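Let's start with one chain on its own, the form predicted alone, as structure tokens.
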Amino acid sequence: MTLASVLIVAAALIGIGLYGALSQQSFVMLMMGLELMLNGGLLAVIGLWANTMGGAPEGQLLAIIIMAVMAVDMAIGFALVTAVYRKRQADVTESLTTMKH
């Protein structure tokens, strides 16, 4: 694949993720949109690394760091969703009026 096609797919993933994050009311769907945006960013980084740096280890390290951040982000996000559901029985964003308890 060429660099342009990889970046087009990455931009499409980011766009779909942005739409999903902004248009959905469910916490899980919102987090899936965020995950798609992060995957699009990761794809762009890997595509740029493979086509411009010729396989230098710095690009691999950056991709591994991004994947670790994605895993931590999703773990914290799902923990917060679980805590909010247990506290308020709310599974959509509009059912929360305030963040106070």
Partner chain sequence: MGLTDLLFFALSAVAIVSGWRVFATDSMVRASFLLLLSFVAVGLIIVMLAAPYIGVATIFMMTVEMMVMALFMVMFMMNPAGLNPMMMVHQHRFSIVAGVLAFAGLTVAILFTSFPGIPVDPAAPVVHDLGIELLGPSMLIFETAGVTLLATMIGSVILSSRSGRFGLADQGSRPPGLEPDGEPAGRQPEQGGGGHHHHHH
Contents of the next structure:
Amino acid sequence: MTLASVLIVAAALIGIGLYGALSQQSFVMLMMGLELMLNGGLLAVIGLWANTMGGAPEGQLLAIIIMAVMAVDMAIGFALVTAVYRKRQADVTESLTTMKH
Amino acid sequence: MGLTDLLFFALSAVAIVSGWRVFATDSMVRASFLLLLSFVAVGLIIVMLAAPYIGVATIFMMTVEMMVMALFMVMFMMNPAGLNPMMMVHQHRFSIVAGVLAFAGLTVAILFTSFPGIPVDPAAPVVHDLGIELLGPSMLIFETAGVTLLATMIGSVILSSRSGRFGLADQGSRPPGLEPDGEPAGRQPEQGGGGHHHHHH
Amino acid sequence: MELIAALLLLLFLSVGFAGAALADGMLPALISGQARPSWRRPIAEAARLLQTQPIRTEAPDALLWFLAPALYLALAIIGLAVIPFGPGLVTIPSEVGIVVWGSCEALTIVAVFMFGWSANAPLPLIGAYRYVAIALPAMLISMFVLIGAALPAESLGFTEIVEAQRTVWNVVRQPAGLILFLMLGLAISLRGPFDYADPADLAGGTTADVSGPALLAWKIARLAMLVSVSAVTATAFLGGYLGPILPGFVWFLLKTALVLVVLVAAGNLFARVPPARMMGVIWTMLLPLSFLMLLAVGLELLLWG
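Please supply the coordinates for the form predicted together with its partner chain, as a counterpart to the form predicted alone shown previously.
Up next: the whole complex, starting with the chain shown before.
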């Protein structure tokens, strides 16, 4: 379990998450992609903390902040999905074309 | 290769494969359970990386999040049981290329960087240190996260509550149309209501 | 030491499970005034279920349906594994025991939802939905109450929490906390007033379309979780293995048995209220109460700790 292997796993999760966030039409599936990217980020942060920082607690603090970001992402994401669904009866990104103009 | 390495590779395989299957399964509820499995595997890897609190807290938090996500899936999505094939994607080729490029770029960066090798001392009281850090030197940062979460709660209540800025909740709570912009599916309420009197001649 | 603890865990789980099955079968009869209820009833019920014909629903998610009881049982065992059975007798010594237990609670909700959803039938899905709505806030309450139990120990590990109760048990510090935690116990072992997953008013809810050995597996997992949550309650609030004269393990067993009997009795004596009303009670009364308990413990430790 070297640092490089941990980081490569994290990179794979970020890559899959990016694919999901860019390709999915449904809002909730799109949010899953974002969560997967944050998951990879979390793993990379802890991997770096455990192997390069000698246990300085600030690394764990950053991980806690990432978890808070995940929670904010989910809560606001679902609130927006609810609002959009009420307004447009829609759950896919294509239905929000008016936001382009 | 020791037992730790074997365990690490197994958990990594679970994390990556289930992360990929999230976007390849037909049921969105199954997708959220797969994402949860990926998070649990990452959480266990984090525990192995000498950060027990962060790892277990990740599992705890993500379980609750994915549970809520599964609920929303059943509420909003068609085909929650995965009885029909589902592939709802746009700009698919571009996304695959972007994902692969991100992975390849990051991997190259990882392999060509020399990281300082100062591993954490296995005997260090990491959980205790984290607690002291959170409520000591980094208290302001921690509190900022708390205030952000409070703002999130208020924001999501405003966005989704009954009398939000997008109108009354029950006003828009119609089922989606059978075709785009079509009549809502299901039984239609009768026009005029029960209190309306018709005139007969 | 950990090996001994693991063996003790198996012993404890078997004894506790047998006790739970007996209590579950006999207490309702005792409460209703029968003088000599039969202890063979649970065994007869198990034998009957083993011979019952298994049924299927249309297009279920067979894998998740099969795995949900196993996950439920595994969570009960993991919960027991972080609890000390005696001084130094713990299967998986963890300095974040409370968080591990919290994850077990949260994953239990997932297991129940999985079980209800994967049947692909209306009543199980309604049961699963109702259960998640009630159990998620109930789990939040239990976590606040457990933080109140961890404050005096200045640690998240169960061993430290027990040692910190040498002066005074946590039940004295937060009596309402014990009651709130017992409610969580009812919720995650799916019984009585908090059984919103498979109650009779939904014709069995999550178990409406399960029969035979699969139903038996689910019931076994439920009882195992009952043992587990009783053990956690005894550890976090009643001083765990602490006690005079008798060895620690015996005290732990006695306290767990006491909590288990209280839980089974409560499940039979209290009625279930409609889910919407229970939601209101949980969010507007019980959750603030758990904050108050946490505040009280914090102030006590700050002023006199």
